[in-house]
Amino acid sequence: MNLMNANSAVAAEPKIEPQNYRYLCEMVYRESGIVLDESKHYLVEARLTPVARDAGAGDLNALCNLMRAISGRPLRDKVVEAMTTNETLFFRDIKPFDALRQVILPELTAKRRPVQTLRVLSAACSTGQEAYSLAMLWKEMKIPGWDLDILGIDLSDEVLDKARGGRYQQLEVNRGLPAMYLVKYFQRDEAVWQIKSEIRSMARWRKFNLLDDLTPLGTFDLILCRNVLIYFDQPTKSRILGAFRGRLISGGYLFLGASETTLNLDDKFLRRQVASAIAYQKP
């Protein structure tokens, strides 16, 4: 093939048709609340092309046709999971963990002394580093007779399976995890690091959509939902914040990402400066 023909072949490579792109964007928004606009074409094609290939569809247009033709959820779930962002690391943005150690966990334990249990929700928990970071922090605080019950929820079965296993590559434990915690709470298993059972047993994992009714999850003393709201539009952010507030005990805390806020979304939270972090408290 000469250069001209090769260039023509590349130019003729099928792209997703506008109506199919809109179909995918609307479906992902309806199922997850994630907003995809015209600037996300490359991201959609990069993440969904492997899904199309696994489903036996030649391209994303064929994938859309297949999704319209079948009524089952498995393929839709795979598409939504592929479009979620699962970036996380141990002790991500250390400031909230400092605030928890210095102020909030001591405050909550004083408040909840009669039950001697704290319940924590790690929302959009991804592969579990946030939940396990909190579990290690709690162990280091050495509060005898108390239990910390952590529930991690996410849309993706794949990331939840990894969280349950508690097995991480060298690169993953190198990102944010203090060396003393690696030595104390992990054991080497060939090419991976396995979290010890004393930490793994503190966390439970459940597939759950933040757009669903959170009532079945129970109530919590602390909710962590960091760097998640940035993917939603304003009405969805407000809806999720209201749902979190409904699941917090009076005096409980919500942590968001450093660039996220409840401002103009939910005016019923109290914004508190705690150590070097911002937390939102339910009155």
Second form
Amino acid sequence: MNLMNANSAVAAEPKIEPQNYRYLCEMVYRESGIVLDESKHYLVEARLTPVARDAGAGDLNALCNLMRAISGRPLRDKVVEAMTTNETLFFRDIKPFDALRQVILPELTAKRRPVQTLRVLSAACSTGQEAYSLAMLWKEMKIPGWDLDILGIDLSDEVLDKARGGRYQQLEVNRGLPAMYLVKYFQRDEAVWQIKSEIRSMARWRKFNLLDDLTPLGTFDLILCRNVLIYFDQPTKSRILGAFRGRLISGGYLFLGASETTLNLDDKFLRRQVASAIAYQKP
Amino acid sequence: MQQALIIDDSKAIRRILGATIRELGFDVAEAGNGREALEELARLPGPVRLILVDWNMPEMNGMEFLLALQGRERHPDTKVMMVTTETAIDQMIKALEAGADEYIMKPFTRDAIVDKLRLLGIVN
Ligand SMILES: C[S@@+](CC[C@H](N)C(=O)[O-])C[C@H]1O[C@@H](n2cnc3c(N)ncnc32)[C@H](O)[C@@H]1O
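Same protein, different state: after the form predicted alone, show the form predicted in complex with its partner chain.
Following is the full complex, with the preceding chain placed first.
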């Protein structure tokens, strides 16, 4: 194999063989729901070449052979993680956050007076900006005696570690975060911006695959699942939307990404226009 | 078209910011420091919707400009954002207290500018 690598390094970068490409796509689909079709060749090569190198495989064909030979999880997880898109930012799209502040959170607190806690799921949370945005927004609402309990889930360990640490680069706090919140809820540690513990303590993080049974997570008043369904096919989207409905209290809300919808996927949510955002309510 | 004013002593930064802001549908006026900016404001016919202002500039810096602006009548729709290499929290607080509506640190990306303008309700 090494000899082959030496040769291929001299020749042009070898392309992945069709059956290996299919093997990778099927594996990523099975493990994460992410659909990679023929148009994603470039993406697969760009993202998996470093993984192959780290694993000591010279190219993607060798990587596939290695995965077939050793059926261990770690390498498979690395491949899947490499194929996820983790882009996120504070207060992404802003409109859902306005709707939450103006309407949804007041409504839910009226409903949940006996327990004085709202449980929120940030599904496919990536590096945590969505969860922390909500936490800051909640802090600003100053509702005495109430708790907001946020659970962030994602299938990537790497993003969860970052979310847990609550440490962000300048480029990240520059994006979408009101300066007022930056000065109030972050501390600067050289080039890193650390979110303060009063905000950090409102969120917990757990590695969890949206394809798995969500029952162990418990029930929620609010689920944010934005900008991940776009990577899935129709049956997977329908299944996950149904699973979210199962996890919401009656009257609870789901928010999706700006380009996502329940339309033709799940007809049991009530679609509500709230402020300038669309929210999906469980009847 | 809505009016924007970009204040920075670096021509390169004015060009980069100007391109982004024009793309968003603004008319862009430029000034190389705070004093020029005040002149520009007096000269421009209509209200200015957006002011992007650097901190460190010769003659009149961004902070002095903000303070000068506080002493004048400001159109209620005018939003002011500081665009600066100053990254100390104390400095940010000072700028916000002096009337900046937003604050973005250099280096910035085009997306980061647009995200901030979205927060200010200036773009959708
Ligand atoms: C583009 S980010 C979205 C982050 C955030 N929700 C937002 O809107 O900004 C997509 C995230 O989905 C995660 N993801 C992809 N497939 C997943 C699955 N099957 N289960 C859990 N998380 C998944 C990825 O790891 C990635 O962090």
